[in-house]
Amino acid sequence: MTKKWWMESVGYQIYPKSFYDSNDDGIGDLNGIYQKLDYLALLGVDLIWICPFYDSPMDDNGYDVRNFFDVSKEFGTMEDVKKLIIRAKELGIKIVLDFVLNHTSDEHPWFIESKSSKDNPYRDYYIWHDGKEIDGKKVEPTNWGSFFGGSAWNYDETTDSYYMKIFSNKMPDLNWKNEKVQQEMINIAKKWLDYGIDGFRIDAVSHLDRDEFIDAKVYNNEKYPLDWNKFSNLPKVHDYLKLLNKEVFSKYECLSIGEVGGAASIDQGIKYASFDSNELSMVFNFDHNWCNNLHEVTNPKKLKTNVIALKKVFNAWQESFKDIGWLPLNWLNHDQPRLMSQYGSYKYPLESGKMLATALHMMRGTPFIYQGEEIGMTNFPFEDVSQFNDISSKSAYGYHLEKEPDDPVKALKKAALRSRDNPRTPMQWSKETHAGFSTSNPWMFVNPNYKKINVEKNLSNENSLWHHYQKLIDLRKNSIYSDTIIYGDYEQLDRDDENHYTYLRKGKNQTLLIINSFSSKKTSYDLSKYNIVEVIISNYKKQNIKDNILTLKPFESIVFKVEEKS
């Protein structure tokens, strides 16, 4: 194994318009980034995920860009973006930017080039079709659905056509079929690289090809059914990325990491991301996200954990990529409900975030922070329809009107339960108005919890949340342990244990023992396998062992350096 400069790095994503706003209009932006850097250092991540702060209409918050080479207003100007190079990099600090591929704003000029007439230059950078006639009436090409509700196709009328969009209608497909689409996103990302930048998160990348425009079938009276394999993980994907990695990737030695959505089975992520893949350094997948009855409730105090169900997906990808390839490790992104609402402990917050933060930290792989997971941040309390801002959640809502018309508090209950908002509310930094966000009223609401947990408030204490992330960063980059935390092997142990989540991390001298209890009450724990040498980190003060078995408090999370008894 090639040992790589991002394999020893602790990465933490910013969402810029919610992370600090410097110039008091209510949008986070560049300077705030650029002002916070060294709380980012003091934490002690080495590599940010800054997610799109491109020129766009905002339709959906950035991922559709207008200008790939400008900023968008309300983030600043490039002059910013180069300040914020030069600042990450004294404090060594690498940047990775999101990299839009499957899409751009209707508004980018290739796209109004496109539509505006059939023989146009630029017409086939995108995906048209002339549709269909059923019935003497014209309808779409095809009956696919959108990730974001309704038809994946939209009509324009200027040249009485419809072009695909997965996402959203002001979101047209690319058509990477086009080798002067292949090499205008080469392009983009060279530029950005000579600028200094790290390498890429390269955004909704499985769906770069198209299955033949054959419709889907149709589940429940769906009139567009959303079928993730007409367009997700198809085989010419993989001919895009090996080109990208050729001309761009292999050439800068930067990161890429691709997120496969799509339902990417383990066998996809190994030929995104092994070694010898010559795609991708890394993929981000979502399988760990949803293990809980999410799905069957509508009050978020009654989320249980499937904790069987998430080891199983921990280890699988785990075990798979052990020898041939590396992982990100992650709880959350933008996309998620917040770690603390989804698997963490209304009663025991403090102690649950920390175990959480064990469970992930311990693991093989570079873990990724998310802004406000390391001072325990949650959900947003919605209370009506019209605090949503993100599309794809306002679309669910009248998914589960539809489906219970005479019930908008469940929809409501349940949209607000899954939305893309939840994770995008602004950072909260102190307990001062808009919590200290920003002097303005912010573009999104601030969660009302903010004078509770902060960042001044966690930061003014040494057992907050906070200092459990540094101290497990530190770990892991500046202590006896770290290359066994970094390159060491994995093995979960106890596989059908419902309240533990446990696993063996193995060096060449090492052995680190790693007990994280999911349960809200006392559990036990037999340890007469091992030889207990010491504690290396806790969340709780005093460990409870007589006669080998360890008592753990509620969400009780400890790390053991161990001799296994022969």
Ligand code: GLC
Given for the second form:
Amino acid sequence: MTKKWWMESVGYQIYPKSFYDSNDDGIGDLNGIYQKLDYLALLGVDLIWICPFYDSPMDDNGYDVRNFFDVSKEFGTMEDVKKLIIRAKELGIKIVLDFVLNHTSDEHPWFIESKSSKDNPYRDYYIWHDGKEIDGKKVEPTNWGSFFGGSAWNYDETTDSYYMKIFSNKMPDLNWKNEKVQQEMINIAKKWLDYGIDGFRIDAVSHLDRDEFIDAKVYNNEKYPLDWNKFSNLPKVHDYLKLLNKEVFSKYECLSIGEVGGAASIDQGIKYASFDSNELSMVFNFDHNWCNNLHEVTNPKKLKTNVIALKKVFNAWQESFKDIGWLPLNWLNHDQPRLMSQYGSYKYPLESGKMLATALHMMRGTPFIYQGEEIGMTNFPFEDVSQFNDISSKSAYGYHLEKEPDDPVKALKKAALRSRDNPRTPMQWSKETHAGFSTSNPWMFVNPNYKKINVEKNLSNENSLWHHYQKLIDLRKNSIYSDTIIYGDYEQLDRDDENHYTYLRKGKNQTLLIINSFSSKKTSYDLSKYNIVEVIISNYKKQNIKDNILTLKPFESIVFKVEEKS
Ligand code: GLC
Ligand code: CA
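Switching from the form predicted alone: structure of the form predicted together with alpha-D-glucopyranose?
Below is the whole assembly, all chains and molecules, this chain first.
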């Protein structure tokens, strides 16, 4: 295996709009990130992934790009980006940008040209199709549904035809079959790398190819069934990625992490990101994001982690990538509910928060912390649909309401539990007004728990979750265990144990045993196979071991250095 710089990094994801507002207009910005770089360095991270800050009409908070090489006014200027890159370099922090290449904004000059006439030179930059006639009425070319609800096509009257858009109407999909599009995207990527950034998180990358335009199967009478297979992981995506790799990634030694979403199996993940696939450095998958009963409940307190399912997913990805590839390690991101509200405990927030952190950070791969995770931020207590900002949360509410029109409260609760607004509430810096995020009214509600959960409070208490994250990062990067934590083999244990997620990491001459209890009750674990050498990190001060039996307190988590008895 050839070692790469990112294998030894610890990443942090920033959602710029909600991170820190430097000029008091209520919107987080690039200078805000600049001002908090020291904070990130103190935590120990040395790689940041910044969600889109490009010029955009903000239909999807920046994922709808109007100009790939300019900054949205509310976020700052290109000069601010330069300043940020320079300061980050001084602090040893690498910067990865979000590369949105499946679509642009409908306000992008290419699209404005493209829709203007059928023979415009930019027409083929996007995917256009005539409508279908049914009973004398014109309808979409296929019945395909989109991720944000409704059809995957949108009608445009200028040329009386439909363009494809698997996200929102304002996000027309680029036509990757067109070599000019490929070249444009290659140029954009190169331009940013030449500007000094260190790589990309590549948005929605599994969707760059489309199946034949044949209707999807209809289930539950849905008018526009969302069939991922129609536009996910299709063969040509790999050709496009090999091209990007050859022309861009390989030339810069840059990091490329593809978002392959919920659609990619492990085999597909390997195709994208094994060491010899010559496509991506790694892929983000979401398999571990929904190992609870999120889809069935409306009450957040009724969420229950399915430990067996969760570790099955972790084990499978870890073991499949063992010698052939590298993985990012992340709990959740800006599209998922908050970690604490998903797998954490209401009764034991500190203990469960630390346990979740340890469980992830001890695996093999490159950890990514999502902003606010290090202080245990939680979901927002939505009480009204008007509080939603995110386009997909609004459509999810509509969807649930359509199913059960008499129960708007239930629709709200369902949409709220999964809402992408949860991770996007402003970062809670202090107990000051607006959580110290801004002195003006923020663009998005601050979680009312900010007086209890904030950075300032975490920093002042050595026993805080934040300090636990700092310790985990320090162990990974600067300790006698670093080599084992980074490169050691991962070996799953106790597959059928419903309470504990346990595994070994085996280095050259060290073995670490990682034990994480997901139970709110006392549990026990048999240690008779091991000689315990020492405790490396834990979330309770004392461990209770008697006659080789470890008695675990609620959500207890321990990393032992052990010797295996033969
Ligand atoms: C990705 C992003 C998400 C965005 C979508 C469309 O899934 O993570 O936030 O809405 O792509 O760009
Ligand atoms: Ca601002």
